[in-house]
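Have a look below at one chain only, the form predicted on its own, in structure tokens format.
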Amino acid sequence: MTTTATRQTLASYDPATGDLVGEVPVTSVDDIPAVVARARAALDGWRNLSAEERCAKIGAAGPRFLERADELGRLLTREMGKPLAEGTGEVKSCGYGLEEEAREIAAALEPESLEDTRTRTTVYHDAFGVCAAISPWNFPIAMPHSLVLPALVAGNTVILKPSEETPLIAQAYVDILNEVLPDGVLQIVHGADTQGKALVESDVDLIAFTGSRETGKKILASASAGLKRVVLELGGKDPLVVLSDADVDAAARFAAINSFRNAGQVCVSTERIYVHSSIADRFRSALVAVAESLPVGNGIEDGVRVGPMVSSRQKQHVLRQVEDAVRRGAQVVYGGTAREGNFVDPTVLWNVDHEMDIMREETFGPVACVQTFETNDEAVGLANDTPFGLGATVFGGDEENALAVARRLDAGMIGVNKGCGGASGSPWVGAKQSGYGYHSSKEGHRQFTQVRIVSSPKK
């Protein structure tokens, strides 16, 4: 943060160049109760609209995101670092079919009728109240959108607290939606941990958070005092199991792309790779070949596939884990070098084991860590040896066998010969310490609502 004589501002810097991208005013902790009060004052007017009216208002923002996609994509890349095509695509993903997406959420919240021989019951999914949405920096428009949209469609008012690393693109997101929303329905709070803590402790009804496990624990502890509804998507340490009959080239390509995409700064990045010993040499050659094909550089430049880490702090965290692993016996078979600025080359580590921090704690960097196994039981045991359980992947030629291995993995989302994401309408859900509640899907959308039943005698 920077301070002037009259106000405090949050400065955002380009992680590729160090240049100042822009500043936003920091929200004073003393002002947060007033922000919540405005949200509560707007609540009745918003939730008393029909779902169709809310969807129409929200959907009107869709063309505005698309019209400004190139401009906002460039801002996103300058603020966060990811390649420009990915930044622009992230903005467009918020605009395409926005009204249709809102209507799909609304359909999940339609009243349901139940009856038995004596009673007729209607199940309602009503607005919960004022929602605090706290989002991370790695997908700085898509992640806020995944929390804000279902909360708004359900009739809640929302206060977004984006990451202090990417305040400008979050402000642009809120500004576009506020062109079509009533006053007070969506507001933004800027700042760091102090503002986030104050928002969680304020008079909100619901907290939707995406971020680290440690921060999620603090939010849960704080929210417990008021028994506030909490939906947490937390970190991951996703395993990839490559069985002996897998398509080695396909598995290696997936491993490289999913380890190095967004410089590894993805909650479902592949952070642990377990390869059957019989195909290990072929897998290593194929993995290194793909890593060599991914240009590193400023995300604004053409052809770049791997941009910078979001900050020097994140870069140093990744390098510390790599250096610790090498001291403990891991072998660097590709990369391992830190460039000037916030760049880390895609790195392949061999001969890792579970005594190393890099196989136990979240890395969030462009590092592919490979360990071999002999039996499926051993692979499952290694994959499950973690408190995390967000995503997982299995590659194997015998699909029935690969599916059997997948069903033994302690993760919320498991892919077989593909990434962990499900078909349209699937939940985004973590197991173990990677999730507390979940979102997306019919049941996920409903977590932003209060369930009520109204019953009467059946005549």
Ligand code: NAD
Contents of the next structure:
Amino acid sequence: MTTTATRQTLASYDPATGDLVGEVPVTSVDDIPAVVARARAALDGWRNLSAEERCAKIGAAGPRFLERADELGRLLTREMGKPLAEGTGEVKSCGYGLEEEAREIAAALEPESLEDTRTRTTVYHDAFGVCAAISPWNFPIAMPHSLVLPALVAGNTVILKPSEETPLIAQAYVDILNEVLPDGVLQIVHGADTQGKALVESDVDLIAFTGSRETGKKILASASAGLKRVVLELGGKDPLVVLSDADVDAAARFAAINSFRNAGQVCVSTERIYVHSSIADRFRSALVAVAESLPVGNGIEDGVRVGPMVSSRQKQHVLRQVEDAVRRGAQVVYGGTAREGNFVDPTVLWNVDHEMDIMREETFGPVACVQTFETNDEAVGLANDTPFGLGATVFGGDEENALAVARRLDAGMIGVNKGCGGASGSPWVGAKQSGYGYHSSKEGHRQFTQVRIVSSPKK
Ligand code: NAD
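Please give the other form, namely the form predicted in complex with the ligand, since only the form predicted on its own has been shown so far.
In what comes next, the whole complex appears, and the chain from above leads the way.
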């Protein structure tokens, strides 16, 4: 999608067709202090409710997401491009079990009692204050939700600044919650980096951000002046290591789906593939076979599995990396051809190496990049040769051996013979420059709170 901010309006275009989908008013930077003041005025009323009351109010929005899932799924796909089933599923994921999800978060924030021989202490997890939630476009309703929900349950008031690429679905998200929330508890600021920057510099207390490493660094630098709490979920360059005894078909299927899903625009996409040389030929055939089976097109149409890139800028970024890799000796074994519009075919590159941008910088496109290795030590060295550390995956037949390789990978979330996501209750966490703080899990939810202890003598 392309968006342009002109005369206080942000226009949102369909990345598959170029059609205008809709417009929202841009928030003037001069208005941001008043938005923050409104959030601060609403803070006491919201945080003084019991957690139970907050969960009940938030939970009341759940059915509305489900009732409107088809309409909003369409809007999401038209705005951002992903296949309709995925867009609708994303909307539903905000509604299903919303109240239970809120209660799970609230349970992580309940006071805890500690005592030793002389002292009794209660540990509280209180609202932190006014939270700025700044989100990306690749999961344009799920990403705002992952920041807004824990912040609200903890008793914070929230100002969401969604991506300028997907303002309409974010506005719909806020409108649904505002049918049930008190005034001022959740507000939205529309715009691009200028509005994001102004919000970070404003009188907010906590900044919860999901987006690129570059923007994360800017936010951290800016927040340092006020020593504001910052939680950053950043980009990745996830490796997949396929060991010599792996189930080649399963590994290739995983590689293809995880490289091409959402046209590769996923923070935990497989961005680098290291395959043992003894199985490389079989892996290549299996990977290409899956790539061939994925229809590319407008996500609104039946059967499409790979939609457009979100914008022509994103398409050009991906094609530049592919061209650089080819210039430096990579072989295109599938795809790689330029298409009209914002589409990029699923592409398989062979014989890549770490001299190439495509193995060092985030691609965020439907490209599977394969390099072979001879020893597990070599594979671990290559996988860890990056400043990123979000997810990683190992495929191997001997599970103990695969788990041992997994433990040597310097990432926050590592999957063995599966994707990197953990069991329910696990954190969503990046290591190295992929994260600064983290979400989900008891500890993740607590990052949206101020911890306080109150102690008294033990009688
Ligand atoms: P981005 O960093 O360009 O923008 C993210 C948000 O920050 C947008 O709302 C943008 O307007 C705002 N922004 C831009 N400059 C700002 C500034 N100086 N101050 C404050 N806000 C500013 O990222 P994007 O292109 O929207 O999203 C893609 C990136 O997000 C990828 O790097 C991807 O890996 C990452 N991501 C990470 C996760 C995760 O869980 N770790 C999840 C989804 C996406």
